[in-house]
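One chain is shown next in structure tokens, namely the form predicted on its own.
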Amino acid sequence: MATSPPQNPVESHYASRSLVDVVLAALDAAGLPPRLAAADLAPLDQFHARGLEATRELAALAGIDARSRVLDVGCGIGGPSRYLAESLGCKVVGIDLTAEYCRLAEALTARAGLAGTVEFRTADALDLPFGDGEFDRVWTQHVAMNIADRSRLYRELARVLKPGGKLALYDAVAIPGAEPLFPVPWARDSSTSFLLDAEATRAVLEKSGFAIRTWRDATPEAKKWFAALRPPALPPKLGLHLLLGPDFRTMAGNFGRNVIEGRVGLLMAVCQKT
């Protein structure tokens, strides 16, 4: 009897169960309208520190407009992709290693009325299913920490960019000499967490064909954001716990501690293909 291939451990972390019915039922229980907007889904689909606020900031730094064709690498369930299409009028293609996230992204995008503007594909960031120079912008938020071969990742992102195109990234980075606490939202232990510090990240980007245009330590804002969070006594109707299950509260708490205690930093950058 044929057996299914083993699931990638990163994919297993993010989606060990069917999510589409769970999330659509939660939307109905929350009383959301049939036509969704980006702000409606922000508690659920902005899977990174500082949520929709950070997405807005990165979009402004990247100079995305209605003429841009954007590739969202590690798109998750499509929140940033939908925000960019809805607010800026651009065309977006999202890719993610986790097939269940792509299925859910398609369902949410249809409900937001953006199916003609945003599309999703299950794909590996290290082997993108696109030709050279297809995109004006490549976008990635809190994705690289799951990828060990950072050189190959950034070379592949540069390959699909047009000459002069830009990579916009927002990532967690290592703090030299510090050890993060686990589990965190991107990994249950160190076996699937591959943080680089900011300077090592910069060096790999430059060797991969990028010139740095904006380089910002986003840790201070993240510290304030985490310090201000007050987790409710009961899980909200909409939230990232729907994706990662009951352990998400511990994961999120550890992420906040890591940032506040100086174990993990945040980096926001825009790099141009040379």
Ligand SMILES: C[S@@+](CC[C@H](N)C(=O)[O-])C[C@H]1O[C@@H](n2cnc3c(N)ncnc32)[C@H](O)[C@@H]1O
The other form holds:
Amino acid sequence: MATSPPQNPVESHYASRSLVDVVLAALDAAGLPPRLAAADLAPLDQFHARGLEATRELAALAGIDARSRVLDVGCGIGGPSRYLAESLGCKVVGIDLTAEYCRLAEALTARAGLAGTVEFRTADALDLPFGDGEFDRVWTQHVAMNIADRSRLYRELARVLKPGGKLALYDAVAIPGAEPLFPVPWARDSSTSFLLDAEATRAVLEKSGFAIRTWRDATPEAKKWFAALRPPALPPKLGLHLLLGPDFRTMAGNFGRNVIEGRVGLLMAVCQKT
Ligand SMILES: C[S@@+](CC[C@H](N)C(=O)[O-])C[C@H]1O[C@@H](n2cnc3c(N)ncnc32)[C@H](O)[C@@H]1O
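Output the structure of the form predicted together with this ligand; the preceding block shows the form predicted on its own.
Every component of the complex follows; first up is the chain already shown.
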């Protein structure tokens, strides 16, 4: 399928080639059933530290139920969106800057039998194509680190939430005085990495119309998880190398070192629109 060229360096980092045929062929080679469940795709589509386990934890904190209309901002190839729809029965809209990820997200969602429940649109988190107050929950995992203008990001997320609606977030954060090693899974170098430390993140959220309801330093669990990872000698049949290419091994290794060495932290939070 012909694809339009990436528009900016963040999009070029995440998808420099057509991915739909490559990934669908990898699913067949891995012997996955015709109808996919969230757990089948987790090695490939949960694009954040601690994978599906972290998504389950954030979902438990977020208070989502079958009546919730959820917006997944920076949805990647849609793993967390599909997990929420499959396990909680809610309707989810995923948006992502990377057009190729949205195409792949649609193809995987059709294979998961969730096409009527989860939909995807290519869009920038800083300029969401929705009216005010359309969503009960906004969900975002490992996206803000690519976004310099946090004030605009969080104001935009607050705008599309209903009054009293909640933002659930899981992000990498800077550690004051420490420098991350590059490349990492979200950026090849510092030109597209905009980590904020946890306290600065809290201050921008509060100024952008949110009250903090849950605030959890998720670094200790991530340290344990990275320390226990044993990368296989050969790439697995399904994994994030299918999206990011052979450099993914180095990127993931650096993410682990950054967390273990105290250069990067992890934050999980739920904030309510005031
Ligand atoms: C590390 S991936 C995380 C994907 C997904 N949230 C997950 O956890 O599986 C980061 C995603 O953020 C998207 N992204 C980065 N900047 C964005 C922006 N300004 N607007 C929308 N999406 C953005 C990227 O295209 C990429 O798909």
